[in-house]
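Take a look at this one chain, the form predicted on its own, written out in structure tokens.
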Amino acid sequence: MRVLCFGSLNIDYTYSVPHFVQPGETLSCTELRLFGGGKGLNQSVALARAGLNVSLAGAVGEDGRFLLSELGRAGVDTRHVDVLPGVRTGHAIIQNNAEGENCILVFGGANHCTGREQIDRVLGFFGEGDVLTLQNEIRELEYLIRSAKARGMTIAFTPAPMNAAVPLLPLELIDYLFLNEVEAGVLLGRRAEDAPLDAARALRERFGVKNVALTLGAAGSVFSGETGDYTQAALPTEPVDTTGAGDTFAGFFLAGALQGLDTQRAMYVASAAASIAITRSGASASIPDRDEVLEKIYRNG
């Protein structure tokens, strides 16, 4: 079994601030630090330090060639992703206040220059039980996912920057559906938060999902699906920075699932990964290793 994950690769300026800037102010920052990030580079890394065998698809300009070296130094392989001459990579302008919480502001960049000659390519050397990850950054998803489920590849979902694109894929060939509260009051046109399992069973029942993990920040994260229903606490931990915590929890989960790991324990596993990355600074920079977390579970006990 091989992971593909096609999704998009960022430079990341992170900048930390004492709150927010509001309109019209001229905020001073403390710190300004460069980092790897992007769904797909941040999901790459995570399943590849949960010890999966990861491939990076897609795209990034010359100014992005030191995003490669990061992936290959995490065990990712990046021969499927190009370079393109003439094009900015994608980057993103984060926010990080003395809360540790974030907003951010993506320039898509290289990430939109996803073409089917390129998807085509790239699929051509994946098949059935090969796992597909993609993240709603790049473009030509309905393409990718139908031609992924047409090769009998098993394909998971993260709907983030949500759009009014997402409800319009195909999401019932979907099986493993990674969102938070935001992104799934979002799909239901209602408050997700005031009963997320409800609101889980609902995204399965009126999409078709087969499986929806659905991450609540401090309040833990639920899952509906296939093997049933499931809640789990987050794990006590002082915030520093939250960028990449949904994308370490979403890779250690599927991870844990692909692994053999029954449910609840995959939850456990993937909430104490994402317990790790808070408590530092970055996005792909913060996804602990395998060994970390299991290191934290032991002495949680």
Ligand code: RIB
Contents of the next structure:
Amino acid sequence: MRVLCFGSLNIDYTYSVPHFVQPGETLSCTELRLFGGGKGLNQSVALARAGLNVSLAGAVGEDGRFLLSELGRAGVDTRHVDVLPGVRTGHAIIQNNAEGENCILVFGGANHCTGREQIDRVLGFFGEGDVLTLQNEIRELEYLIRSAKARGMTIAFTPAPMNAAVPLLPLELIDYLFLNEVEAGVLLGRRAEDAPLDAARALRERFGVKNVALTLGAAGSVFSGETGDYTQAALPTEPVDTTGAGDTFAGFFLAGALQGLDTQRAMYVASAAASIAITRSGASASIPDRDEVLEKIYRNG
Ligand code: RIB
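Structure of the form predicted in complex with this ligand (previous: the form predicted on its own):
Once more the chain from above appears, this time first in line as the rest of the complex follows.
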């Protein structure tokens, strides 16, 4: 089994701020740091650090070559990332406030250059029994989903950033849907956080998705799928920067499920991984490896 993550690579400009900037306000930040980010890059790193062989496909400009080096050090195969001349790498402007929360503004750049030629070329290396993970920061998702399913691939999808195109995708072809309570609320047209397990079940029924994992921040996570319904509390922690927590959860949960962990255990491992990631700055830089996660679980009892 091979895992292909077809998704975004961003340069994350993370600004530490006392509070999120308000309309009309000019605010001085206390620190600026650059990190490797993008939901595709983050999830591929999480999958690799969880112990899977993973390839990332996508695109950067010349200014994003350093992301490929970072990915290489994390053990991610980047042969399918195109380096495009004359195009800027995608980037994100991230405000990180004193409570560890974030506001993210994304510029697509090279991520929006994904086309059918690249998709056909890359999917040619994958087939029956392989796994595809997707997020909503690249183009041609419907084509990707249909092409991968026609090849017999298992598909995981994180519909973030949420937009009006998501409900129109062939979600019935998705095996694992990862989303937070806000995204679930948009898809369902009602609040999801009041009864999250009901929301996860409703998403399965309405869209025909096989398995739905819903993350709820400090309130933990729920899962509804082929193995049943589950809830998992968040592990107590002091958040520094929550950027990439959802990507960490998705990567570790999917890795656990693919490695044969039972669902409750996969949720626990994913929660532990996310609880470590939010104690440090950055998206991909904050993602722990499997040994660190197992150590945390051991200490948590
Ligand atoms: O999910 C976190 C990611 O969202 C950040 O790394 C940023 O690049 C945006 O894509």
